[in-house]
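A single chain, nothing else alongside it, follows as structure tokens in the form predicted alone.
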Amino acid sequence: MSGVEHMSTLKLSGEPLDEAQAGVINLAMRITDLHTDLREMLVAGTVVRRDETMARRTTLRVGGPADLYVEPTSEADLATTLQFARVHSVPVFFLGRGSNLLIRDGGIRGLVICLCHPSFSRIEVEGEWVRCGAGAYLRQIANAARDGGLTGFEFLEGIPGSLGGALRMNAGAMGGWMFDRVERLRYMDRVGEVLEITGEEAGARYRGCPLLVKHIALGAVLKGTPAAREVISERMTASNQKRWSSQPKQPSAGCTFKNPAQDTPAGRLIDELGLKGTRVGDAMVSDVHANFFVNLGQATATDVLRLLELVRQRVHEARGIELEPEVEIIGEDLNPS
């Protein structure tokens, strides 16, 4: 649905249209101009786009459209389009490589920015340190330090998205976070300024660093531990298979739920409940893994986050226990009330 038509449908409601509809119809009615005056100020290969599909950029493979989708080419054209969305009051998304999100079916009012420019995707190992850039794919940043002869990255080998993604979300697997491996971190704020500080000085913490919901990762510099690479090979495979043999192939943006403060993990919680091959449309809990949501082929969002309510509410009716999302969900609803 384009920005115009979420106009109509909210103008079409017959009730008075509240502060924040009023201002998601005059965003729409400044698309188009802004489309054209933002594409003009950008260089040459820069993508922007109107009404781009978010469910193709993202892994649970559902979502509405962007108003405004932009991948810039440089660092000078990511505060250009910062600068310009905070001139014009326009609401910002950085994406990721999509994993661990779920977008509504209305899709983002605004404009989402995705670093997946080779630009920012650079990945140099030196000695014990590997630089990376915010779009680099997390499966080749442990390519690169395996290939270097550095262990302590061979988690990220199955975890999907980029580094960009895994900072903002803190992102762990097998036992490692991606902050622990942490020293420096590089982000740009949203007036265009560039910054450095020290990997604890971010403030992470379980999934999630609330820096990073702000501002935008630029990139970081990673420690790693002298290994023969032999033997971080044998880690890299270990870890896959054991991924892969416990979590679904279907579609899904990871894990749904967060584990809660008792002992018993989220998956345990709904497996033990009978929750698993439960659906609500295509949406349905794996039989794999019971806190993966998959998609079998036509979900969409609202099927999702109908079958995470209800997942929420028999865990809260059998065990008093109150699941928290580890997916972050935005965007907006299809029809809204």
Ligand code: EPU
The other form holds:
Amino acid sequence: MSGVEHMSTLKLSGEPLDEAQAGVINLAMRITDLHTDLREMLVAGTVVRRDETMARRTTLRVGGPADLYVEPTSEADLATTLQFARVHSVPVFFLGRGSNLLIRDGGIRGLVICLCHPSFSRIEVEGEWVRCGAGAYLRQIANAARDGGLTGFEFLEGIPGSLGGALRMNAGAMGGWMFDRVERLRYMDRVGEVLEITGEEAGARYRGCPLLVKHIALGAVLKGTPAAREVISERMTASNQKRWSSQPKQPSAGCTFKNPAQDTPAGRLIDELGLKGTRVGDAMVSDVHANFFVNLGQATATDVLRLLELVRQRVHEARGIELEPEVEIIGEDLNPS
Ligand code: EPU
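Same protein, the form predicted in complex with the named molecule this time rather than the form predicted alone?
The complete assembly is shown below, putting the previous chain first.
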């Protein structure tokens, strides 16, 4: 961390720096130092980058850079990274496949960890059990279960995410929830210790698993039910067809709002108010499904957030219902200076 503490006295072109400029330089230097130190502690195969563009790591295709970005190759490197972050008080965010995420345009101050290395993406079917790593794609889990003659995973087929993200969000579709299928969950806590609990002990609820906000899922054992492969294939096709006919194909982060507890589903509410096609910049309320906001090409996170606020206000004014975002919104606004 050499030199960082002395930066507030630094001068450019002989002019004293104002507080904001000094702050930016301090931060940049600190990130450089952290990057160098962390790089040295991890094996060569582990990806460690600074200023990693996040827009290309989310399905909505918006968002500024992360200060530090790590893809560990092993649990040991993950543990080292978490311990490092703790010692240096660096905030940590766990990234899955970015399919339910809205990252603000200023990016993420801190460290983003993604378990997308193949060592975290294994899928093994054994009897009625599917053992998978947090980085495994949901579609691949559904395919592996089908090949192993196990039903109960068809709903995962078209969800564009990883197991880790789906556990954290308790993702659901077509009447099924991720935690319906979880027998055992392995996760790592913030000091790098590996723990294993039952699916029930994780305490998941509609669109959330609080335990996995703080800790990181490593993998799970899922339970299926034996069935004929042809039947499973048919169910997957039906699920897929329903999705393709009722959800947009353009980049999005899936459903923007949670469905309100007792009321009409968010998509129908927004649709009934005639808001399909409403735009802010290149962010638009989908004309296929009103709870999806799509990126027509050049949308920024600010566009999407303004659209979200506009829709939320309109629904509140017209129906008195307070919609709650379902997408996870993280990161900093762009600093205008
Ligand atoms: N509807 C409309 N207009 C619209 C959209 C929907 O009238 O523009 C109506 C539909 O006709 C239907 C009702 O609203 O009667 C519910 O729509 P849908 O069946 O599409 O389900 P949803 O409640 O909108 C939920 C999940 C989706 C999941 C689908 C399919 C939430 C917030 N959303 O959507 O999950 O894919 O069911 O099972 O729970 C996600 O979480 O990101 C997501 C996409």
